[in-house]
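First, one chain by itself in structure tokens, the form predicted on its own.
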Amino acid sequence: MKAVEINNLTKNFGATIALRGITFSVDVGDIYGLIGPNGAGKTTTFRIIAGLIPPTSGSIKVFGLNPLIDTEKIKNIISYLPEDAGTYRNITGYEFLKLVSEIYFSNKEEAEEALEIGIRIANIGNRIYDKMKTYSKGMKRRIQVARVLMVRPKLAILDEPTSGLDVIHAREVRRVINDVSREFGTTILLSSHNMLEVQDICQKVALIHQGRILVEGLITDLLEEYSASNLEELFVSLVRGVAR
């Protein structure tokens, strides 16, 4: 069974075509990147996978489940981080993560274990006890990444998880994602418009442009096949080919 199976997925918003028949699959335990510029269709794809919006046509399975039919089951195995996720201003990071743990786990021991994992993932020291309105953007993003991963979902969907972060904070977030995936066997599906950084973390990628998948596969295989030195070079080459 695949973690995610997308087949000929389309999505129209009125006259606007956001997805034009995309197809890709994600293996269980992989860190998989959906890579492309802003407006390429990454967020729309993630919202469909998470069951937040319906597709216009095509099929989707998440661990064999249909997000539109098996809604409650999907909620129990997916955790989703939107690109624009914010934080509550007037509670501490600790209080926020504690609240999340208690929402997900009715068992006290499981909730406490999830909270400990969240604090470890956030890794902001004693600032965890400060109100989140005092946090930097990097600290807020780390809290949100912790919120998603601490509940140990089967599939974590991370939409631009390092968006707006400086090089040091972005590198730390990538390290955390990689460590959690290996420790808990979590399948990670992430998006990024920064094609160079995903080579540090993803095994496989799909390059998406204007609602279409240009190529999909192992990064090493794609770079060799197209004689490209990195994903950015590959993407530019493919887009120029499409435009001709």
Given for the second form:
Amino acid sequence: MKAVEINNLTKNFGATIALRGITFSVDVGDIYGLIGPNGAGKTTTFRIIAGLIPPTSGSIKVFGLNPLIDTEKIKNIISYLPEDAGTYRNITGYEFLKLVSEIYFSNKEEAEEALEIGIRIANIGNRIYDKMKTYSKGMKRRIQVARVLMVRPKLAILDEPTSGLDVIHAREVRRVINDVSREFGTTILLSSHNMLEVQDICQKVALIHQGRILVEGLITDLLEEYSASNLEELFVSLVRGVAR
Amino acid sequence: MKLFSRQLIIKEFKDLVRDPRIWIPFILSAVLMPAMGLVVYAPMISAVEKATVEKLYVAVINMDEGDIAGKLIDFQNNISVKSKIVIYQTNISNVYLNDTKKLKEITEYILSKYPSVENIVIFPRDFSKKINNRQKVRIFTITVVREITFIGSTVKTQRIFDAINNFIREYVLNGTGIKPDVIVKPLIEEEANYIVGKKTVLLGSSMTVLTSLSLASFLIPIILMIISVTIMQMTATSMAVENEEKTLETLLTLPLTRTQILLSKLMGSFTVAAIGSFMSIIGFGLYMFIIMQPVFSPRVQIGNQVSFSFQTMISPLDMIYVVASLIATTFFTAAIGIVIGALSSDTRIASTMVGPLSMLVFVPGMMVAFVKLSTFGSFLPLLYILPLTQPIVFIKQAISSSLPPETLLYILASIIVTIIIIVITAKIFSLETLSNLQHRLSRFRRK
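Let's see the other form, the form predicted in complex with the partner chain, since the form predicted on its own is already up.
Starting with the chain above, the whole complex follows.
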């Protein structure tokens, strides 16, 4: 069974066409990158997979479940990090992670274990007990990444997980994503503007542009096929090709 | 140095004027305020017309040792107009006016004989003697109060006094060539009120007694208004801030249903808002207490002294029901706030919508406060259930009689109405709905 199977997915917002029939699949346990410029359709794809919005047409399966029909079941196996996820101003980071762990796990021990993992992933020291309105953008992002990964979902969808983080913290988050995927067998589906970052942690990628997938496959195979030295070069040449 | 920048003023003006959200409360207020006026005006004018035009049924206890009271009764009986005072003469010959127990017995006896009677007029023994001696004359009336309203019984009682005053003026000045208007007021008006539902006699002018009692049903919508604005503002903002601060998407992916999310938001914010509102009510209560001090001070006596208190008028159980109903209604307004917030793209639009919509909360309550409940006929059970009318109906009913045994069911039904609204909102509340609403709004703004 595939973790994610998307076939000919389209999505229209009124007259605006966000997705024009995209098809890709993600294997269980993989770290898969969806890369593309702003407005390419990455976030729309993620929202559809997470069951937040319905597609206009096409089929989608997440671990064999349909997000539109099995919405509640999907929510228990997916954890989603939106690109611009905000935080509650007057809640502390600790309180936030605690409430999320308690929502996911009714068993007290399981909830405590998840909370411990969350605190470890967030790695912001004693500041975790401060209200989140006092956090820097990077600290808020790390709390959000912790929130997503600590519940050990079968599928974690991370929309720009290192957005707003400095180089050191971005590297740390990439390490955490790798560790969680390996330790818990979590399938990761992420997007990023940073091609080098994607190349660093993903095995497979799909390049999306104007609602269409340009290429999809193993990074090594794609670089070889298009004689590119890195994903950035490959991406630029493909997008320019489309523009021409 | 200039005090202000002209460019900045123009920028501010353009920025605000071009935002359609700014206009929503102004437009809504412009439409709602006259609507509210009509809602209050229509039943008031209808009640006044009814009270002045309809026949008035009066029982008379005539103890006059002379013949003037008899002449007055004959005169009234011979008038043939639509709005005439229909008089039933009783055979009661002795009444102790200061004994409320006796007054109650007499009233109940008269009502058992003449169920349609609305007022009882008692002519004293010295009625003719005083008039003949050109002295002021006492007249005592008992207003039969079947339902507490601002207008109605009071106007009818006044009609009786006017009729007697006019008769005495004309009688005294007959043949003198002097116009009756020169005598200001030959009567000393003394009144009692019999509250049918409570089987209680309250001494005091019907104007004072009924206005005081009506004030309770009038105060409830005002208190509701104060609470509902606070609560709606808080719940709407709390929900809209999830959208504005981009926490909503996270919330919607948690393993919770949308109904669970909305109900949890409702309960959490309602609790905080209820605490805040409690403080507002205390403040409002103190304000009313302070401003009413000069009116009820022992040094100032307006009309006959009123001998009642609300504690004696409403049973403790009914009071608990009224408070429970108020809480259920504020819960409803909190839910409306959640609905507004859930469908608002940011806190600004949510706050903008709350102001005029909280006025809407006021409208049904005001209507019920001014209208006789019997007017609603078979729709009355609906008013008992609807959260916006329930506490006002309850307080009216509790003051004039007592609440029905199924009151608890009505409160439960009101809470169910609230939950149904949340469930329906949960069905339509989604990122898709919000995206579409925002998309339409941005298109409208571009235009």
